[in-house]
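Below, in structure tokens: the form predicted on its own, a single chain.
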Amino acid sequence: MTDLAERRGMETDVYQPAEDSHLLAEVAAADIRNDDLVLEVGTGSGYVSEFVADATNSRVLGSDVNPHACENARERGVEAVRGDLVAPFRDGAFDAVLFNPPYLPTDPDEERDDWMERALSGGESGREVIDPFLDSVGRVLAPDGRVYLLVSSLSGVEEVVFRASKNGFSVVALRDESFPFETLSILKLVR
């Protein structure tokens, strides 16, 4: 693991906050109400959950498939549950769900089998985690629930909007930020 960490120049077990994390945290915190019960799927380090909880005084739970991420999030004071997407949670439980998904299109022949790869790789299309999330997130939303989803131009924003619409969501882009190789957007999904 040390060699991999040196090659990547970063922690290899848990996704650490980057531009995408900051963007999601700021935009979601500005829109979330103080009494909301919030779930952050793919919490990673717990940065977004902690930021939103501190900014809004709402209760924010984090979930991740990565046990190291859950441990990291708990160290930040985040209530973290190990689970795949929204599977561990009951129907209608959350007022808001946040997700900074793995979205980088990745050639299957070049994927590594480690936790960082799972945090970054969206498969060939960049949407191999986003699509199942969109297909299942509606189940855990309260009647007026909202989803705050970070998407990249690399993974096809139009395709994500289409999939969300197919699942009964109306979609509005709350903010876009351009970077040298991609544009990141925060989409708000409502039913």
The other form holds:
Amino acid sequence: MTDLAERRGMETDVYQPAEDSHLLAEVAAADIRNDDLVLEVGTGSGYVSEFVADATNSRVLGSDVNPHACENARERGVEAVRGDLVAPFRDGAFDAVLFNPPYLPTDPDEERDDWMERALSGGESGREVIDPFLDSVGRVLAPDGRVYLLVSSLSGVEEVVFRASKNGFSVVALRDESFPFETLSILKLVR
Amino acid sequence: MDIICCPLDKQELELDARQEEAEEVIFGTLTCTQCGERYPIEDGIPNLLPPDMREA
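How about the form predicted in complex with the partner chain, since we already have the form predicted on its own?
After this comes the whole thing, all chains and molecules, with the earlier chain placed first.
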């Protein structure tokens, strides 16, 4: 997770599993119960969903705005739904929602309009996808539902925690891991 | 069907299955019982993007 230009060495239509994906998969799988119904938003390759489903026996759905990602996830055996964040899911449906969001702060003048850009770029603040997610995810959570969200120091952890609190969540960091250019944290949000 | 809904008004969807394999709908249409908006299922993937995001 260095910078966008460097990531672009590997051109593809779908974000491929990286350190952030592994971290989210591992931490979420250790915390999710066997009979949970789980949604992974922005599933990309489907790696995290497949990992969590295999590790926990829970049912995991993957959603993505990118049709190529939905196809990849389905090829891995993940039930895929094409949609915008949590918009096409029922109120109170999920015990757990996972999200490794696009979070790299990006200069608007340099943004490209392609699928890889949308998988990586969090807009100028790095939080342009995280914020609407935090504002809407509560609706699809069961009463004791939890959110497992990956955040990077690059997009500001405090701001994310503040936004989550504003939406009625209390936040704990389950794991922090340092990388050369950023620290990644897995936040667990509960109500 | 118990998990998904219309992304616009969150109402129930009615399934019209055209092709099924192993209890899974491969091709079909989901129609909102409230607003009537239609969403395609292609290659086993329901496309529940709102109409204004559906191109591409």
